[in-house]
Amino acid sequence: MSNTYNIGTSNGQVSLSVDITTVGLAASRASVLIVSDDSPGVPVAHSVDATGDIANQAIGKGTFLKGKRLTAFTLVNLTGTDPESRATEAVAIRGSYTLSGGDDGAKTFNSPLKSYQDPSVYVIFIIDLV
């Protein structure tokens, strides 16, 4: 089953905050595009600092985001200094993803992607906005 989120009627501002839970230097970025175009999409929030969040910002009005997909990405690089501790980093990685201003409300989201390929983690995420 996929993520959606109900922008429905709301003209108003959708936002978006992103909380990774690493104990890595990570970055993080978000784009809306739209499903059945092949574009990049559009970039909407990214993080300023090695910890991947995103503080809650706006992501663009209803009617801009609604029928588009929501994707956020972040890279963890893992510090541990072998493999194995690598390895259990990579397992603990946790993202929160919250979305608010449509007629969802505020809906927070917990099950992202991850994929490890020593020493990096990439996190995906992906919510269509209905």
Contents of the next structure:
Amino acid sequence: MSNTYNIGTSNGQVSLSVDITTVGLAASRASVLIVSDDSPGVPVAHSVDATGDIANQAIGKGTFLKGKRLTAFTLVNLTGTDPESRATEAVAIRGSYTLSGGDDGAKTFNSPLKSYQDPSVYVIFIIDLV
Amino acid sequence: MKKFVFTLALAAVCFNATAQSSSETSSKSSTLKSLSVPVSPAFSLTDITPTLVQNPTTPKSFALGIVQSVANGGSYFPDNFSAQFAPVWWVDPEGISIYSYLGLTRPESGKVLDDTRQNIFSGLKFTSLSVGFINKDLIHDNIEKSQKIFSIGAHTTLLRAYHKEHTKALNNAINSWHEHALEDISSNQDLIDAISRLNASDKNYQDQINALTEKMRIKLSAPDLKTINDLIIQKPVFAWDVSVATAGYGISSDAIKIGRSGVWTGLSLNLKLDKKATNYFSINALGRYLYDRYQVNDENVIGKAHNLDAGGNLGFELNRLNIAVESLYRFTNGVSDSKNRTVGIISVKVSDNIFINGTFGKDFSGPNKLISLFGINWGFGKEKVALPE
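Switch over from the form predicted on its own to the form predicted in complex with its partner chain, please.
Whole complex next, starting from this chain.
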């Protein structure tokens, strides 16, 4: 089931914050694209340190973002030599994503997708901005 | 081929001889290794090695695990349930990051790297709890009846200190990793876009995502990850670990008594002898107190026992050669036990998987008080093989 955030008639700046919880190394990058064409995703925000967090920041005006799909992609590298511990840490990774500035106001999502390719974990949050 | 078979046979004979000698000795004396501070003290205290340990990251998942276990057992008592977790995941998940995990102060944007400092008490935050519900006969009397046993324990690193250079190198490597990881993500934008355009309602959605992430090219940040892992496995200059545990025995349906309790502590001092951190001079001190309400004494009588073990070693860990002296003393109910030893240990690394070990010294148990052991250890993995005890 896809996530949606209602920008509605708002023409102000829409903001995004990402909070990644992991004991691994994390780097995040958010981009937007139009699903119906082949144009590449346009980066709108990225993390500044290995927490993988993106501090609350404007990612574009409502008119620019409306109708696009936002993807926050996080690469997590798990450290250590024990594969079992890494597998446990992969399960424990969490992601929290907050959008604000649209008609929906501040809305938080806590269920990103995860794909585990030891020692990497890809944490992916996808949302339609309508 | 013949040479290989001959070498294998010779090694097997040597290993067998060593194993026999070792088992005769170890049956009468404790070993320094047995005093190591356990990460899961609740399991160590009750001598269990659970095959399935749950790692609940929320109180809800912990409660659910217990409820399911109770349902499986058919009684009010969970059916062989074991779990291990760090409470910080329950109470302060926002504070968890690679920086807090490794004990580094989190750099703020624009801050110079040299400002990063080490939090020597960072291990406290990740104190872990181990919990076990088992049905086992831990009272060694003539009645073979298992008791309902609840065991709980905690393990923490009270203090862990590294050299300033280590902290700086680790922080530099993490920053380099982050910079390169962002470039890696950018170079995979085509795959990320393909993931974004997948249909979330497709029944194979997760499989499609996995297929695309398998194609990801993570090249730039991979060397940084190796550097970070190499730094993480370096020994701290000083570390202090502590574990505590207690176990309650359900003697009858209405009587629960504390059957065992234990405290372990270990201090280690590691002085690096070279820049590559492959040669160390190390001093380790280990202590263990165990209370057993139902211990069988030498007269075969069950009673309360207070066991105190203390030991330590010091030695050089060089590239291919380990030389150490270790001592071990035990006191039962305040009286010095016979299970004491002081030995010298030498270990030579012949190749990645083959070690020649020798143990020489004084063992206070048994009629022959001198120990002289020699053996070869080999393995198929790359991990170091333990010295014979």
